[in-house]
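One chain comes next, on its own, written as structure tokens: the form predicted alone.
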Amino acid sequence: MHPLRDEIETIEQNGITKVAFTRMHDPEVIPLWFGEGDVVTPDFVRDAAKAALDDGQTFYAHTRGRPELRAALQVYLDGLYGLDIDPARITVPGSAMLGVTIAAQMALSNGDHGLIVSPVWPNIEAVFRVTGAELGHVRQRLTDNGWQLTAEEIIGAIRPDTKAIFVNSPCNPTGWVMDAESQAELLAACRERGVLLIADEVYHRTVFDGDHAPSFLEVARHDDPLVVVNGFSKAWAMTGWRVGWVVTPARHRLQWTALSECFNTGATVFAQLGAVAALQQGEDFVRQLQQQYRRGREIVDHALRDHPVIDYCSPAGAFYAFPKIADLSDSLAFVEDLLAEEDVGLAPGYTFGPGNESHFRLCFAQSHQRLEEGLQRLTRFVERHHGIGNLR
């Protein structure tokens, strides 16, 4: 008998790292594969973390997060959305991905059904699968007006045994943004049916119409079956810090205390103090990144919008393009060949869920000069292989 559960034994590495780990630190590569830019975390955040280290802040902290960070998060969220959030609802377990993991573990077990809105970042599927639950997908539709999905389509896929639904808005990789009316409709259905809604809002400040995306927090009751996951990685250029937060029903604070302790003991203490500085001093920096990402989207629009082979639509949020090549049947081979021939790193479409084999993901958070060069190499590669049958 093998000691591993089938769900663990059969788990696969996601397609992004499968490609990226082969040449992750190669200076010749233009890395458009991961969800990060090349702007380092700002000085005031790093200085706060260094000051915490110098002050000896290296001991255990509360598993739900340091009080000053949770207080700063309440101020930030209340100000952004016009709310009055009970601080008992806020937990900082570690990374945002850990927040998704704990939420899935709380809701799903063997024999349950978990529903995922896709295309979706591949690690979400892995988190759902290791619970033993059966997975279902509701796929966004690529239309002339961009990626679309209605609340009715998601609700229509709910089964009697559905225990959790995952929604990422703004979406990695498509840039789809769910509107507030649809959020309210979906949340009402989850409330009625007792389904946990896991809402990933880590790209909440990366939208191209306005300052922030609609949040489920704005339409939720305090006791709704809702976990809103967010983090510092994207809006404050803190990908390596691994600090995220969740907003949950207050009645679940004991469970989040216990599971945060089990999974991670708590977020890194001095990183949390850097996160406090990000919230209190970082608004100008957030807006600078917003401008960088807007310009990045313009560069991608210019390069791909009218390309004769590449089918591209401009995203409404996040900082990714998710183009399609109609006759492409092996997205992994496509990005591997591009990497070998042109030193450009992309993410293969297949890894973002079923129905995406003809797609690839491109992150446009990099500096504009590198992005433009990467796009030139990409289009040169596609045009060199313009007989689509030559693309494996």
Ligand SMILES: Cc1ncc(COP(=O)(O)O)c(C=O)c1O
Second form
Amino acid sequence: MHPLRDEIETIEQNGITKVAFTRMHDPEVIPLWFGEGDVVTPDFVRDAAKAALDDGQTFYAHTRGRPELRAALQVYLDGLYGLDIDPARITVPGSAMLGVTIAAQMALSNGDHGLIVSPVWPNIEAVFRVTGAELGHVRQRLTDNGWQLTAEEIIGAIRPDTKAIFVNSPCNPTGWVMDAESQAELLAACRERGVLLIADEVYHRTVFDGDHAPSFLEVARHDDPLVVVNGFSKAWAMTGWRVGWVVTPARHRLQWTALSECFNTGATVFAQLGAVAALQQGEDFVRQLQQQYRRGREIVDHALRDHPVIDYCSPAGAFYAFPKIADLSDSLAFVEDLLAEEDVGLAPGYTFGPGNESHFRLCFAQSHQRLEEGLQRLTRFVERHHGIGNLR
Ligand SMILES: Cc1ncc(COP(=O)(O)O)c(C=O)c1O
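Okay, that is the form predicted alone; can I get the form predicted in complex with this ligand now?
Full complex below, order starting with the chain above.
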């Protein structure tokens, strides 16, 4: 007998930290494992947070977020999508991660079915698993035109007991971007069947065709069973700040208030005031990062596109490559051996859901010199271990 719920007792560490925690902050390592670059949050954001601290902003905030942040989010979303989102629909519970966690808790419990579009970032699976729900995956297909998945395929995987669907577009790790038509189709099916659609749009400003990805908000009615999760980590280089937001139907605002209270009692106050500055003054910086990621993708394209062993397709969004090596059967051994021999940190494919043992993930948000060096070491390693299936 043990006091923990089975789902918690058997929970696994994600494969990214499993590898990274062994050599985190080691200056010898080129870290392409986490979903972040090496650019520090810009001065004007840090200054706003410092000013808030100096101003004595150290008290509890409203659990749904500071009113000025929610108002700034309304203006930002209006500018981006031409929508007038009622701030009653916006909550700042803490990080985007927390937004996904609360959304999953709201919809799923023991005996329910939760459907996840995969390959998927491992923390999402953990979030779904701890609710006690049964997990299902509907997998994107790797085609000559990149990663693809239609709305019909997702709808076809919905069961009568499905209570929530998780979709991340642009996708970590594949870069797949769902088009507006498919989004509308999937949302209509969720509306009809009373399924909560959890749309994770944290990479909304990182697409390689245009300025931002299509958002479910653009095809939604205000009371659809939809939670759009977003955050400051990626577009404004604020991973350590732990601030994100959700847009939900207004009728769920009481539940968001109560659950935000339980989980974190709202986001850190001075971090929220930094986030206001990010929204109000951050457009040039967002564009600067977009340029950096564009060039990062070109560098990866150049290194991997015609590689004889590494099967790579250029991502449409986010800042990851998710290549495959046909005869690779142990992605963890592959990244561990690469780390030991070449001091390059990657994420093993297995951790991104079923069917990914031949893959690895590489984040190209780092500065270009380090990225180029990391890619050289990676290709050298792969070439040295030709017949890579026999690595161990
Ligand atoms: C798909 C996805 N969702 C959510 C998050 C979490 O974002 P945040 O740092 O804002 O919690 C990440 C971070 O890597 C992510 O890749």
